[in-house]
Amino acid sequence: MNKKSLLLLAGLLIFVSSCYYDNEADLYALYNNGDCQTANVSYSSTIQPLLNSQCISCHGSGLAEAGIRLDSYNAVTVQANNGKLYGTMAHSQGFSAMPPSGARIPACTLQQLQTWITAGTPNN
């Protein structure tokens, strides 16, 4: 193969590999298989385990990164009621994306969080 053919082939490979398109609904469907349960969302069985697995390592007792604690129901409801809890987890514009790794939590989990907030953040 001559030099011109190699350059053409390399350019074609770069072009084809750059044509990758993801749509959010398809990506996050992998996490919840379209079977998102939002009927019985509770603080103790849904929200607290989410926070324990995703947030407490930085926002737990004694840590309180950025002054935000998420290790008690009262502390969580402050963040939920001011819109910051959902805004940061949903990576909404104007909020610091959490977790900061860049990977947003699954869409179903966000729906469950929103359901709990909309219900008035019950301590159940």
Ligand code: HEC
Contents of the next structure:
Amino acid sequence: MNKKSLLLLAGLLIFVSSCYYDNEADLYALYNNGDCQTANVSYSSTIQPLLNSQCISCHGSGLAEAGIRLDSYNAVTVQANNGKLYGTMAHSQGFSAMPPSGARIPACTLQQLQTWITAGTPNN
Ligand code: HEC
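Would you generate the structure of this protein in the form predicted together with the named molecule, following the form predicted on its own above?
After this comes the whole thing, all chains and molecules, with the earlier chain placed first.
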């Protein structure tokens, strides 16, 4: 390996590791600084808007992929209680990743979803 490619490689390593630390800083903020608000999670203000923006286009009145609709409280609680609502959004093993394309739902949002499910899926 000549000098030039060594320099290139070093530069690349520094670039890649700086990205890595950026991500870690984000995670640290999310979990250790209390930035993720889970105290006021409710069906109407947290869960419904999430499903409306991420899921309803394929799981609503027009289209109900896999026979699943997520446009009513009762239907949503079925998927919450059988583990699929969280499993699909968290990309857990054994579940289809939802939504099927794009990035996974942010960690804080998943935490809020889990909070709502653990609270017994209140209709609030
Ligand atoms: C672009 C269309 C589309 C969107 C958006 C979408 N889904 Fe799906 N969903 C599908 C299709 C297609 C299937 C059936 C095939 C499969 O399981 O991958 C499915 C299946 C499912 C299943 C059953 C999968 C299983 O493992 O049993 C659940 C639960 C589900 N979706 C929940 C969601 C949730 C929650 C969201 C929003 C975060 C969402 N989906 C967004 C298309 C979509």
